[in-house]
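First comes one chain, alone, set out as structure tokens in the form predicted alone.
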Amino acid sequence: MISIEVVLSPVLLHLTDVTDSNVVVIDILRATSTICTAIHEGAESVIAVKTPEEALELKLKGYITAAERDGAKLEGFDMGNSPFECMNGAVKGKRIALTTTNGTKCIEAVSHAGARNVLSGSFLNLESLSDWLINDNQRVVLFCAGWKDSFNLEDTLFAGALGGLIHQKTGCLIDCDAALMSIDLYECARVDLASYLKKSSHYKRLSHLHHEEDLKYCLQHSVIHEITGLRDGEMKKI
């Protein structure tokens, strides 16, 4: 039976063993909700890198540059980490390396922890990806990126929602106070998800830099089908 953990920020994860255990990355404004966007919009991979400098020996090798600090794009990259400059046919047949304040570098902790997936959490593909989580039958690991190490609302109610539907659909075993915290916190916020993160640090700083689309954006349920996982350490669709 499939058994549901949280983890709350960055600076938990090692009370966590996460040995072929599904792990799920979330950083819902924006990291993981980009990484969906772009596979959704035909993106070959995207790669996860902890620095700018990184990010930037990979444009040599013909990726495309996105990075982000403190919610604002850095000067120099071809991308922010905004879903919407995915779009269009940006990024179709394209590989991208992403660095990000929070989300990438929980992707690459993880990346050699002995998951048996690493995938790309979002309210995006909800649906979608508790149903691949449900058939795959393991224990699941909900990380939330949070802010800076520090716990944050958004990945929390993501973690929530997502724990809560497998638990709706199977009755899975939940013995995990965070796990248990996180579906009661979404079934308050659930009615009116938008209005609940107003007032969130995250939200008030993303929305001081004029990114209320993105916000708006990035808590639409279930509007994507693909599933984002790491493959030969890069996010693809699996």
Given for the second form:
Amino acid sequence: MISIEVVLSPVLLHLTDVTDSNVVVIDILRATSTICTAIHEGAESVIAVKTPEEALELKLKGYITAAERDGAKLEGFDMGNSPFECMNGAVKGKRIALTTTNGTKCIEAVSHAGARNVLSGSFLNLESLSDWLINDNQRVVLFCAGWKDSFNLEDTLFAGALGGLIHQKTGCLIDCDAALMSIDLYECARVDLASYLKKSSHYKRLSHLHHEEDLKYCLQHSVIHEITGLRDGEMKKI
Ligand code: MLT
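Given the form predicted alone above, what does the protein look like in the form predicted in complex with D-malate (MLT)?
Next comes the full complex, this chain leading.
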């Protein structure tokens, strides 16, 4: 029977037993938005690694390397963490080794926790992801990457959007205050998400780095239909 729980930060993950649940890793700006885009654009897989060194080792095995820290692309890598770097055929048929400030650490953290599935969540595939989770009809844990273990607005807003959509479609019980808060927060902001998020720390950080187009792109709802999940240690179309 489907149910919804929200983990607001990686430091709270240890309080939730994710065994046999469908865990949706959420890093809207931008890791999971970029992963969903890469798979949509025909990438064979995206492997989430914790360190730049691990990504560079995979270059020797033919992976494209993508690295970001504090919103900026790292020197010496093929890509940063912008979804736009995955477009125009740049990743078609390729395997990508990705390391980011928060999102890839979260994927790595839950990849060995006994989850039924580890999925990449984004506003971009909101509708198809809600339908996939409803169809699988299992416990859902919405895992917010946050920023360096702190709460952030954008990931929590997505948890509220996805949790609220599943609740609206199924009437499922929600016995998790973080989920109830996330749903209410999204209801407050949904009328104009971009304006609401202009005050958020990462929105300001990315704007300062001239990533305004990424912000607009990552807040689009349900423009991608593929479901991206962990298979054999890599994020793939499932
Ligand atoms: C993250 O991993 O926290 C984000 O993806 C950082 C970013 O790309 O700006």
